[in-house]
Structures are given as structure tokens and as C-alpha cells.
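Below you'll find only one chain, the form predicted on its own, shown as C-alpha cells.
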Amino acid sequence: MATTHANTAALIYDWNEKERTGPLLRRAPRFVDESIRDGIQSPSVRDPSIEQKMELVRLMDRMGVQAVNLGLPGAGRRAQEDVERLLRFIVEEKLRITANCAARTVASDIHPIIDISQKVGVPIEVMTFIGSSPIRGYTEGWDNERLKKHTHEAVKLGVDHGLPVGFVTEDTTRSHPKTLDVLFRTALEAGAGRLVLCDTCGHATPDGLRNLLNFTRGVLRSMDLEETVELDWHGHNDRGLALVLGLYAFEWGFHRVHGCGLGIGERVGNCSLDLLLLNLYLLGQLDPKQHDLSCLVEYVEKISESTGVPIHPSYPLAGRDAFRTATGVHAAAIIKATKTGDHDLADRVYSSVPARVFGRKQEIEIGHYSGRSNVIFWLREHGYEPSDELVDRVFNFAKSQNHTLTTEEVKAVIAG
């Protein structure tokens, strides 16, 4: 007799869609992966080898990430060599992903980008940045005239050499509107085609993001550039809001959002690019023809392996515990769903993320919160006959412990 599978979607009431009056996003989302630039600025990471960086860029391209920041060539010879090798790699492998590079608003940072682009014969978007907040200006002894001069010269240098230029205001979310107005206009008049609004210190709340976006649109509208200049959002996670703000940025109309695999980066890190992709997939906002997320877990694992940053056990999707439980109530429901043969039901009865879509599966363990069903399921999954005597022995041992049992511990109990 054939197994009848439930319509899992019909069994979930989705409050996320309640009162939605229009499309979630104005346009298809685009991403900038900062893992091998901002990501490796974290004081706790090691700089991946060039081979590891190539592997990461290949995975980014496979996932449908549109752009990658290859580094800051102005940092020195090694950075320049890595950027050139990575750019050649993109060309040789015919990857779809495009390249950009970070640069301070000084000629010595921009010239290496121009040189690399000319050597390889491929344009690199110059992402030239300058600190714009009053607290930074006070600390550095900068005034608006100096900021304006550096902005004009840097943007013009890139544009005059035929490169696309994005103008990046560091600490935008704490910058005064008068300063931003001057700098935005200066950059755009010099030929910048993109403004990158940065939450460099992780200061913004959703209200702050919306207010800043509305202000920036007002500047563009006054220059009749609202339809031609693109906007990027670059967020950090100091308040734990980076992922939420990345989603809002897309919903409210930003063209691109930046992020890093595993959320690595300065201090507490950037928006987790993998979780941004995961959430947009779950919201039905990614075209499967453009975004292959079957390698999303592999991408996170490669980020971890190449940078030395461990994946926290409870990290969503890629964490060891993401689909693993030893709690009796949870396990009992998953076990019942599994017995129906309906993998989707088993995936969704105690999870909002379908594990099997991403190459993971539900795991039932045995611990001090477990019920007898955990023990029976575990024994059967590992090839043991769950006799009453054996179940009792493992169950009683688990209740006497203060942790989830390892496979070796359970086998030791079984061996007697």
C-alpha cells in the first residue's frame, strides 16, 4: 500500500504572510560577498590561502552571489597578488560573479586596482570609502571640506580610468545629514554610480535604516538620479540586528546587500550571508535557476575551515545541533512523522528549515531529557534490537547523566 504524504504547507499557518498587500521585494535580490575582505579583517581569523579563496569564490558563484569583494590592494604586495590571481581565476573559470575592491579615498589605494584591472583586462568596481560621522571626524581632525576634496579626487580617479565606482560612507548610520548631503552630491557629480550606506559600528535599528534610506532617496530625487544610481547596504552585527536589517534593506528597496559567510568580520562580524540566502529562499524570493543552495552548508563549512572560525553548535542550518534533539517531546513528534515515510513532514514538524533540502537530516539523540522513544529510535537507527531490558538500561543510564550521550557512551552501555 502506498504511503500517503501530507500537504505540509497546508498544515502550517504562516503569520509571516498575514496582511501582506504586495510583493515582498521590489526586484530580484543581489548580494556582495565580503568574506575574503571584511571577513578576514576579524582579529580572530586566519587569512585563507589563495587556493581556499578560489574555492570560496567558486561556491559563491554557484550560489548565485553576484559580486565578491576581492580585498584591499592598497594594503600591500600580497593583497595585490591575491586580488590579481583571484580576478584571473574568475576569468579562466568563466564565472558569472563580478569583482570589486575596497579602497580608501586616496590615490595610492586606487591605483593598484586600476593596474590589476588593466593587466587582467576585466573591470573592477572601485569601492572607495571615507569616514563620514562627526565622531570620526572629531577624532581624526577632519572637516567637511577635506572629506569633500578626498571624495571628489578618489571617485574621479576611478571614473577617469573607465572603472565603475561605488562611494562608501563609513559609519553612515551615525553621520549628520548635512555631511552626507555634501558627500553624496560630490561623489555623484564626480561619476559614482553607486552609494554604499554602511552600518560600520552596528548602530542602526530598523527605524534608523528606513530614515537613512528615505533621506538618501531624497538626495537622489533632487538630482534626478533615483532611477540610475544604485544603493547598497553594508551592515555589522553589534546589536545582533545585521540579518534583520539585511532583510529589511531588500524589502525596502536596496539593490544589493553585503554579507560574509558565517557572519565573520570586524568585531562581532557582518550580516551572515548564508542566513540571508537561507531566509530569502524560505520566503520564496530566490530564483532556483540562479541560486543553487545545495552547497550552502558546504560554503559555511569551507568558511570555517579556511578562516579557523568554528561553527557554533546552534548556528542555524550549518550548526551541529541545527537538526538534532535529545528532548523527549520534540523527538517523539519527529519520530512519529518519520514513521509515516514523509520526509518533509519529519523535517517541518519541529523545524522551520527543511533539512533535506540542504543535505542535512533530523537526528535523534539520547540525554537526560529524553523519553523511551528516543532510545528505541536510536537503537533501531544504529542496528540494535530494542528489547525492553536494553531500552531500560540505556534509558536509566541517560537519566543519571547531565549531558547528551555520545555514540561511544551508548555503545558502552549496550556492551554492558
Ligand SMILES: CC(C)[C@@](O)(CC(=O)O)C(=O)O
The other form holds:
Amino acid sequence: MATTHANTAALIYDWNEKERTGPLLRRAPRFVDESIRDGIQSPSVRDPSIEQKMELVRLMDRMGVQAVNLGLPGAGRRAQEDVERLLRFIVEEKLRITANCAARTVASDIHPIIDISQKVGVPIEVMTFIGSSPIRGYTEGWDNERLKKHTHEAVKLGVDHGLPVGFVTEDTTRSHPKTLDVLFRTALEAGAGRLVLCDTCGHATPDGLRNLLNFTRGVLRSMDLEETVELDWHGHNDRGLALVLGLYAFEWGFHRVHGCGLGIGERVGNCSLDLLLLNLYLLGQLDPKQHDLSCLVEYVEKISESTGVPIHPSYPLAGRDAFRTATGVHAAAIIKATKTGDHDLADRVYSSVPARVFGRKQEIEIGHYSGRSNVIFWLREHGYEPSDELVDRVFNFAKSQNHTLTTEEVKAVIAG
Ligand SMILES: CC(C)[C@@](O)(CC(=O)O)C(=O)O
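Shown: the form predicted on its own; wanted: the form predicted in complex with the ligand:
Next comes the full complex, this chain leading.
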């Protein structure tokens, strides 16, 4: 693996690399951060302040995320003000990140995007969305003719004002090919430069994603647009597959994948953008000159702080427990590796994510599953001489408890 130190690599047989069918990308992956649009549609999420949104956009930019959805200006005055301020912020700070905004396929949602774009003098990509599945058509009472008319008018409105337009079919993964064929053609003929395929309800399996992509490619090919129109994948996590599908989407040729920090978003959330970045990094698919992931943990923490969504203790990389162990067998191995002085080795003995690369640290704790080596290591780390008597005392106390000891608890036992 490209990101493993040579010493450690010799000690790991990497089945991941034996034969790769997963992400080996034909082109550099690009990302759309939906945290401050779809992310904040989650019922448990608090709307971050404008300052917090700016901070998040700055972190996205540092991580090399190419585009951010700034919101849905059609939602009202506050959304419009936020979008305008964020767009000005991007310009003033000379960030590389580009902006897009969500809009229903109605003129009243698209006009505010045109207005803000003209006011600030920067193009905003219009991401105009329409429910395209039969189940949505049934509940909303829309027929295909109506969908087609709205699609044509909305895309044309953005294009006529010189804005790039992405056409977003909600619930694409449960939509009939005949409907998609009509809608894609209508949008592309009206000048859409991008199709956004959506797994709005988190329905797709990897087969579903591939079948849909092949179908969509067929439509583009028949219009001779395969080389010019870009494809985005936007997925939700109802079945817990969003991250895996995000990785496959890149593998199979999507240009961009959408995601949210900490995987927040409607219901069970979107594809986790931080875990997508982490995985592509571990697969050696991110150019380190373009993607500074030293702030990846900070990004997840800021998402959590600003939205009020806690980070689950076992959440990969940023979770409190991601690099902690109290278990005797695990700790003993890590302690031995630490003694070699090779930190990469110590970080990899019991994790496939190297903590130190992301500014985190492997920690050894003391609990009822611990061995004496945990206690000795802990005492040394905290500046205590591990005498036999002291080790016994802490060890026996830990065995009588049902949880991992806190620093205060260990100190109280040491104090006697
Ligand atoms: C707008 C679209 C991309 C959506 O997020 C739906 C929405 O938020 O209305 C989806 O998942 O299909």
C-alpha cells in the first residue's frame, strides 16, 4: 500500500492489493460537500452559524474538496443571505472551491441563484432537482409530461443566464428507464452539463448503481455527449451502503461523489465525505499536493460542534475510541511495537488506519480486560515508577470494575 512505511509493509500481507477490482481510478476523484445543504436537512441537526459555515468551507477547501453546495436559496431570505455571504467569503479568501446551490425545478428557486451569482460576479452551478420515480409521481400526482415541462423550463432558465446546470433526478435508483430517458434527454437538450444520479432513499446495491450507470451512459452515447457531460453520484445511507457505493461510483467512472462530514443528512444521512476521503487516501488515490488531510479530524469535529450531532465513540478516525484499547492482548502487542521506536508499526499493529498520519495517537487504557503490561505502560506514560506493589494495586482495582478506568480513577488508586 502506497501509504504504509516500508518497514511495516514488509510485516503486512495486503490482500487488498493482490488483485484490485475496487477503486483504481481512471481520473482524479472530485467531491461535492453537501454538509451545509443536505446535511442540515437532518432533523437532529442544528443550523450552523454563518461563521461556522465559513470555517467549514475553509476546511473543505484545504482538504481539496472541489465543490460545496451552499444551500437552497429558494427556501427564503435567510438561506439567500447565507449563500451570498458564503460566496463572497470564497471570493475574498481566494479559495479554490466552487459553489453550487440546490433548486426545485421551478423558476422561483432558480431566480435567487441567478441574482446572487450576478451580484457577486461568480457563477454558481444550479443543481435543479425533480422527483422522477413512479412512487414519487404517484404521491405528488405528477405525470411524465409535467416532469418534462418543468425540467425543460428550469434547465433553460439557468443556461440562458449563463450558469452551469446540473440536472438532479431524485430517487433515480428507483426510477423507470423510460422516464429517465425522457428527462435526461430533455435536460441535456436544454443545456444541462451534468446529470446527478441520486439514491435518495438509500435503495441501491452495487449492482443497482452499475446498472443505472450503464443505462445513463447509453443515453449519453446515443446523444454523442459521453465525453462532455459529467456524472455525479449522490447517495443516502438507509441500508448502510452509502460509503461503499461512493467508492464504487468512482471506480466505475462517476466524475464526482457527494457526501457530508460525519455522514449527516436526511434520515440516516449521506455518504460520509470524511470516510470517503480517508479510504481513497488509504488506497493511494489522492494526490497529496491537492488534498491536505491533516485537518480531516478537525473537519469532523467542527461538523459535530456546529450541528450538535455527537461523534459516535466507534466512528472511524475521529471517534473517541478509534485508537484506544484497554484489552490486554491488544495492548501488549501495541506496547511491544512502541518499544521498537517505529511509530508507524505501533500504529498499525491493531488498526488499518495510521493514527499519527491524521494527528491522532494510539492510546493504552486500563480496564477489567487489561493485563499488567497495560498498567506498567500507563504508569510510565504518566510519569510514575511502576513498582510491583503499585502495579498490583491498580491492576486489582481495575479487575473489580466494569468499565475502563478514567485518569482520575487511576490517580485516586495511586494516591491510596
Ligand atoms: C436534492 C437531492 C440531491 C436530494 O438531496 C433530495 C432533497 O434533499 O430534496 C436527494 O437525495 O435526492
